[in-house]
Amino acid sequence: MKTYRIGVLPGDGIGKEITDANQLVLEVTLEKAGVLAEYVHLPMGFEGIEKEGTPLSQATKDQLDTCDAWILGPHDSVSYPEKFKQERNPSGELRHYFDLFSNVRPAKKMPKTKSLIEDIDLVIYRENTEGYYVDRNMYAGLGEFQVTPDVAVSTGVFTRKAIERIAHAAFKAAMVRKKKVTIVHKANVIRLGSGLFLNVCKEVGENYPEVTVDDYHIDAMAAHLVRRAGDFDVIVTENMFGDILSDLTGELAGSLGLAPSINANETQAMAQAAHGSAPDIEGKDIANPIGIMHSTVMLLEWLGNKHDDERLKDAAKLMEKSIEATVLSDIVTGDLGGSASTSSFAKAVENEVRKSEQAIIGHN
C-alpha cells in the first residue's frame, strides 16, 4: 500500500493555529480511511527566515519535490525584512518553481453562513503561471521595467501551451459537473493577448462537444456574478482576472475567509486557503480553519483521482461531511457568530469523523 508524503508549511500569523487544527482532522480522517501518510513539516515565512535565512529555502523546495502534495499556510510577506520584498513571495515562488499551472477556486454556500447569492455553486479555473503577474511570468527576471522615473512598463504573457492546459483542466471538470464552461477575457481591448486566450479556449472546447461554452468580458462578468452567480458553473480565465473574480465569488458565497483552493500541475498539488495571515489575531485561537480544511478536502480529492485511490476520495467526503455536521450543530468560530475557538472547532470536527458510521474502509 502506498504511503503518501504530505508536506506541511504553517507559515505566518494564524498559519500555525489553522494548520495545527487541520492536521488534527486530517490525521484521524486518513486513519479511518485506511490511508498511510507521512507528514513532512517544513519552515516557511518568518520561521524560514529564522531557521534558514530566507522565507523559502532551496532545501524546503527540495523536500517538497519528494512529496505527493503539500498544505501551505498563509504568509505575511509585506512584513518581511526589506531585502526579501524584491523576491517572489512564498506562494508565488512555489507556483512558479513547481509550475503549478492550475489554481482551482470553488465558491459554494455553506450551511449556517450568510451568503449574498443563495444558489452559488461554481468553480474558477485560473491560469496560474503567466498573464500580468510579472513576478512569475518570465523564465528569469521580472516582466516589468521602468523606462524613466515617470514611465513604467508591465508585460502580460499569454502562450498557447499555458492556455491549452488550463482550458483542458476546466473542460474536464465541467464533464463531471454541469457541462458548462464560461471563458472570461478582455479580447475587445487586449486583442492579441486576451484574444489568444479566448480563441485557444474555444479550440480546446471543440474536444468536449457535450459541454456548452459561452464567454464574457471581465467587467461584464463581475456584474453578472453579483446579479446571478447561480447561473454559472465552471469559469476559466487568466491569472489576474481569476484572482479578482475568485475573491468576489468567495465573498458572494459567504466569506473570503472560508474560501478554499488548490494549485496543481500533473504530478503535484498544493492546498492553500484564499485568506491571508491575519497577524492582528495571531495567537488568540479564534481564527476560522474552515478555509484550509476545505482546501485539504480538495487536495484529498485531487490525490484520489490522480492515484485512482478510492480511500482518498472517501476520506475527502468524510472530512467534508464532518466539517458540515459541525457547522450544522452550531459549533462555529466568532466570525460566523459562534463561540468556538480554532482548536475547539477542530476537536469537534475530529469527533464527527470518529463517530461517523460511513463505511469507508475496505478498498483493498
Contents of the next structure:
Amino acid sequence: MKTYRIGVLPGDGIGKEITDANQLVLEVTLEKAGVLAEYVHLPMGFEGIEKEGTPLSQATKDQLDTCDAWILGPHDSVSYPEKFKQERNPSGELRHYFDLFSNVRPAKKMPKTKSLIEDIDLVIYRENTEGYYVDRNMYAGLGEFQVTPDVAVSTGVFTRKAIERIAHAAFKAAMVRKKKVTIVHKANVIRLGSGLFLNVCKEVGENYPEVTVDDYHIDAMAAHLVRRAGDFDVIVTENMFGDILSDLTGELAGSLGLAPSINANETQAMAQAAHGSAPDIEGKDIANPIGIMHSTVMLLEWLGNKHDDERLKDAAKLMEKSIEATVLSDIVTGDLGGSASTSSFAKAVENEVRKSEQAIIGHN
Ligand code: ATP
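Please could you give me the other form, the form predicted in complex with ligand ATP, since above is the form predicted on its own?
Below is the entire complex, every chain and molecule, led by the chain shown above.
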C-alpha cells in the first residue's frame, strides 16, 4: 500500500498554531481511514531565515518535489529583512517554481456561521501563473519597469497554454458540479489579453457540450456576486481578477478567515488557507484553524482523485464532517463568537473523528 508523503510548512505568525491544530486532526483522520502517511516538516518564512538564511531554500523546494502534496502556512513577508523583499514571497515562489497553475477557491456557507448570502456555493478557478502578476509572468526579469520617476509600465501576460489548462480544470470541475461555467474578463477594454482569455475559455468549453457557459466583465461580476452569488457555480478567471473576486466571495460566504484553497497542477498540490499570518494574534492560541483544515480536506480529495484512492476520499469526507460537527456543537473560536482556543477546537475535531462511525476499512 502506498505511503503518502505530505510536506508541512508552518510559516509565520499564527502559522505554527494552525498547522499544529491541523496536524492533530489530519493524523487521526488518515489513521482512521487506513491511509499510510509520512510528514515532512520544512522551514518557511522566519524559520527558514533563521535555519537556512532564506525564507524558502532550494533544499526545501527539493524536498517538496519528493512529496505527494503539501500544506503551506501563512507568511509575513512584509516583515522580512529588506533583501528578501526583492524576491518573490514564499507562496508566489512555490506557485511559480512548481507551476501550480490552478488556484481553486470555493466559497460555501458553513453551518452556524453568519453569511451575507445564504445559498452561496461556488468555486473560483483562478489562473495562477501569469496575468498581471509581474513577479511571476516573465521567464526572466520582472514584468514591469519605470521609464522616468513619474512613468511606470506594468505588463499583463496571457498565453493560450495557461488559459487552456485553467479552462480545462474549470470545465472538468463543472462536470461534477452543476455543469455551469462563468468566464470573468474585461475583454471590452483589454481587448487582446482579456480577449484571448475569453475566446480560449470558450473554445475549451466546446469540448464540454453539457456545460452551460456565460461570461461577465469583472466589474459587472462584482455587482452580480453581491446581488446573487447563489446563481453562480464554477467561475474561471485570470490571476488578479481571481484574487480579488475570491476575497469578495470568501467574505460573502461568511468570513475570509474560513476560506480554503488549493494550488495544483496535474501532479502536485499545495493546500493554503486564504487568510494571512495574523501577527496581531500570534502566540495567543486564539486563531481559527478552519481555513487550513478545509484546505487540507481539499488536498485529500485532490490526492484521492489523483491516485484513485477511496481511502483518501473517505478521509476527506470524515475530516470535513468532523469539523462541521464541532462547529454545530458550538465549539468555535473567538472570531466566530465562541470561546474555544485553537488547540481546544482541534482537540474537539479530533474527538469527532475518533467517535465517528464512518468505518473506513475494507477498501483494497
Ligand atoms: P496578508 O497580506 O498576509 O493576507 P493581512 O494583514 O492582509 O495579511 P491577515 O493576516 O489575514 O491579513 O489578518 C487580517 C485580520 O484577520 C487580522 O485582524 C487577523 O487577526 C485576522 N485573522 C486572520 N486570520 C485569522 C484566523 N485564522 N483566525 C482568527 N483571526 C484571523
